[in-house]
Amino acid sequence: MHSNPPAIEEILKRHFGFPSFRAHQREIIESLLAGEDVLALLPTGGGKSLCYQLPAIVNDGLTVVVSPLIALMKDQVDSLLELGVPATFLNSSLAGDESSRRRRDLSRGAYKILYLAPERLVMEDMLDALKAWDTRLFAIDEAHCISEWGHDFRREYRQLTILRERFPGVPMIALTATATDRVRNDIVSLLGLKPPRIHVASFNRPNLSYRIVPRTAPLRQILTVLSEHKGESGIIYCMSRKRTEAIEEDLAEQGYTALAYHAGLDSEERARRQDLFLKDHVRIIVATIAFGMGIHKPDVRFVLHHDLPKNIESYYQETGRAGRDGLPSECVLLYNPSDVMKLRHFIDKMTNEQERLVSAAHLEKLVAFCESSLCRRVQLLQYFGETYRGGAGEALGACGACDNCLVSRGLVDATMDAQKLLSCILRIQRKSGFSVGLMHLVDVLRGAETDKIRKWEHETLSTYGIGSERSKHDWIHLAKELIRLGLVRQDPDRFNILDMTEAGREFLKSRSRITIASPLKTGRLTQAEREQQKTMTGAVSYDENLFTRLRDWRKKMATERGVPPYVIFHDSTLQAIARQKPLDRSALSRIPGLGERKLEAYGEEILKLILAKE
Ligand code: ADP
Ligand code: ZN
């Protein structure tokens, strides 16, 4: 122990340049310094790394961080070195002599933090070495990987159970951004955490806005999003490898450099593409979900889903890769009911009964989420068992930053259309003696010319083409609403065919009126809506010109050093500079993210850049 340890606030300011702790950070750090075990469940961007990095600086001896991804280790170490914290990693990417050099330095106590992959950590000679190197704290990052119930089980993580046995007195912190109760229990029991302090933060991501729009003209819709994020980084998620490549090409034709990323590429090529993205040489990645956990790029400004994700949990994870740095970022999902059909079909073919039922239930929850007119944030958090209480000054129970909050869905009179749809079901049954699925029904209503229609002679029906003035999407939406209202029933055991219910018959006979939630909006947001979206996710104004110059300068520095730009400064720091325009060193030192070391290294140049304009 230090004889007179500096207050942790002072370290926060001096090394990290932050004026205050985020929610839970202080309590977590104090527990660790008091020698307790901790389980920290903080959302992405919640500031997990600081929870063990700061104690590592305060403690004597070594802090060992277990991390599943080798690529990420270098990034983290580079960031720490930039902060002036001696850190290193040992993994298979290092040449033998570099490895021995680092081990020698570890023996001399030259490092505060060591990053290790789990499989290396549990090797017998490494366990001995960690004792010799005076290990004082273990941090297990992405701790959910230890549980088979988690979404990313890794066998190597299981071996970590040996840590508690070998290091009974060394405190441990397990960190993750997702954990159900089951996963949580697994983490605690498998790691052998002594009755740990458990910290659960809200999983709300206040800086993310959510929008679900019907996929009507995907390329045009993608281009709209891109045009709203000029020069910013983003991820486009697709269901198939083929689609990622098709979109890469389409975008190239439109003058955008995008790179596809999927498991069909060899690992070297994948690493190369990821690196180009991390270093801002390529701004757009079009990916399957193979592009995932390793992405700690803090300035992803949009995540666009071209296809439906698997379930709400995946949607939360995938959108969660946007805006780690806390700046406003946008999540857009292009929704098309045909994706639902595809996924249902896929699920129906699953052989494991249990798995099939769970997947089907998850999918239906996701569909309900997409089609609902309630606040997206409220629904997402509800899914994770959390009640959204509204941001500062917000009305209770709505976020003001999702499509349903921004664009009032309102109710529309659907009496006429409902009558058309229901009678069409009736006519088809009368003529053919069987019921049909939604797509065929819509084709008949819109007067389409398909093989099925010809085969069954449905063009002779009096309801053929009576709904041609409405879009496919409108009809599907109406059908869903009628199902929801109980006028129509969809039979999952018979290819999802549609039948009228007793209530439906009643409605047709009685000629009563009916209102439904108006369909999702397809177009782009109005200027006013966009402004509101930005404000609600925490946008502030700054000198954009200066920000751009700072970014260019940062990229130059980063390229010289061979690190991603965010290792030097996060966008949030550059924006704060571009807002406050500090004119001397002492004012500059008050910018969040500018600790002593960075002030020393970059202060003069930043001041010059600011003055160049003034
Ligand atoms: P996580 O691992 O939980 O996703 P990170 O540790 O990467 O989050 O932190 C996310 C961002 O928050 C980083 O840009 C980090 O520098 C910043 N951050 C962390 N703690 C604080 C703090 N106390 N004040 C301001 N920014 C912080
Ligand atoms: Zn909302």
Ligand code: ADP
Contents of the next structure:
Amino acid sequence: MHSNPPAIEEILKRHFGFPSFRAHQREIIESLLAGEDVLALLPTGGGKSLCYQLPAIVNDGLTVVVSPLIALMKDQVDSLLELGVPATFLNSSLAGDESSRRRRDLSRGAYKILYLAPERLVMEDMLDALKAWDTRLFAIDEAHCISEWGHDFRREYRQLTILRERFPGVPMIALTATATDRVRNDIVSLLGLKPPRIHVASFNRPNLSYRIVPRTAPLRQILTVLSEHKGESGIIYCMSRKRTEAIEEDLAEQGYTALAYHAGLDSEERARRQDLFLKDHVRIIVATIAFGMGIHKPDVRFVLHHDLPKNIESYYQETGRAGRDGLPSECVLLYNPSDVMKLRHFIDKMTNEQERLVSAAHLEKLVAFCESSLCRRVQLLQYFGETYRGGAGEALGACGACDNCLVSRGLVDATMDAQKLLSCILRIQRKSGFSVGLMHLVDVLRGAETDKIRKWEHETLSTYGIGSERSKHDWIHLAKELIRLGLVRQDPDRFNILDMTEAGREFLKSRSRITIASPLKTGRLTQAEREQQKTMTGAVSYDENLFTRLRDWRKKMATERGVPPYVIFHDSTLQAIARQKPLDRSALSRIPGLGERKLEAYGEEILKLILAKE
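Alright, leaving the form predicted together with the named molecule aside, put up the form predicted alone.
FYI, this one's just the chain on its own, none of its partners or other molecules.
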């Protein structure tokens, strides 16, 4: 360690431009500088990188960062070089002579930080080189990948177990945004962390708003979200490659430039498309889950799920790619029960019994989350073992920014409709001698004219058309509520057909009253609701014309340097400038995100932009 290190507050301000640490950062940094191991669970956008970057500046020797995606390493290194921190990476994207040059520079101590993929790090020649290069700290990013119980298990991470054996005295920090107790225990055990200092920050992302709406007209619903985020960056997640390409084409016909991203593209094309997105040449990525882990683009303003993710951890991780810079951002999920059936079918085919049971349990928790009328934020935090503390939205009952808080769903009397639905199940069984699935049942209730209805003569039933005044969405919602209440059973082993339970029969006999949560809202937010959403997620006023000029200037600087715009400055820094309008270098230096290096490089031009006439 450094014999007489400068105060960490001084380094924080000088290099990173921040006046104070975020929650847990100081304690984590002090533990690492004291030679202790650390497990850090910090939310996406919670400042994980600074926890090892600042100690790397203080320490003698080299800090090695293990990162799972080589495509992101260059951006990380470019960001550090902008801050005046010597950093580099070694990966397969480098030509042989460039790789050799960097290794020579590492041998003479020219760098403070080195980024490596796990599979390269554990090669014998690299392990020997890391000893020779005086490695003083290992930072394992996305550490949940080491656990089979994690939502993104990667076998190459298991090889990292060799690090403790080969570097017994080198402190290690394992970082992740999401990990259950079981995953945390796996990380500690498999990495051989010496009883680590464990820091668990709040999983709450107060700048994110959450909405779940029924997927009824997906293209129209996507266009609605895009219209609310004009000129802003966003990610649309889909379940299949085919869907990403179809949406890309649909958006092109509507005048939007979007790119599909999936594992079916070759690595060079994936890297090209990711680069176009990171550098703001393309604002919208339509992607499978192949895109995203470790994406450090801070100005993603919306994440839209066209299809259901696999579990709550995946949902949290994917929505967490929005608003990494702390500015208000939106997460929208288009929910359709057909996705649940597809995922259940996929899970049923799993040959590993333990994996199948875990996946099924995770899916059921996600379905309950989607269909619940409780505050989304409260439920997300509960899943990770945290109680929501209220804050600004406490007077509104909970967060005040999710769909269930913005539009109270309340309870509605569903007695008559429940009787109709249960009676329809009975009538179908008595006439045909078999049960049917949810969509056919809804078609009968609404009086639809389909081939199946004609084939089985279900148009002759007394319950045919008795629910025509209700929408398909209303009946699906009621059926799901009756399943949740135990009056109806959906049998996954028999093509998800619906049967009435004993409780359902008793309800029909007794004619007792039943209430359910009202359905999810299908339309867009009203202007008042959207304003409340923005307020509750921390929106503040600023000079929008100045902000636009600053963004245009930033894009020019980034293009000249061949880096993404956020490497120059985050939106949050530009908004702070557009709000405070500092008129001299002293005032400008107090803007968060403006360290000495950036103040020297860009200060004069920023001041000119502030003083320029519009």
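Since this is a predicted model, take the numbers as computed values, not measurements. By rigid core we mean the largest C-alpha set that fits within 1.5 Å across both forms. Positions refer to the first chain, counted from 1.
Fitting the two forms on the rigid core leaves the C-alpha of Glu269 displaced by under 2 angstroms between the two forms. Core-superposed comparison between the two forms: the Cα of Val442 travels less than 2 Å.
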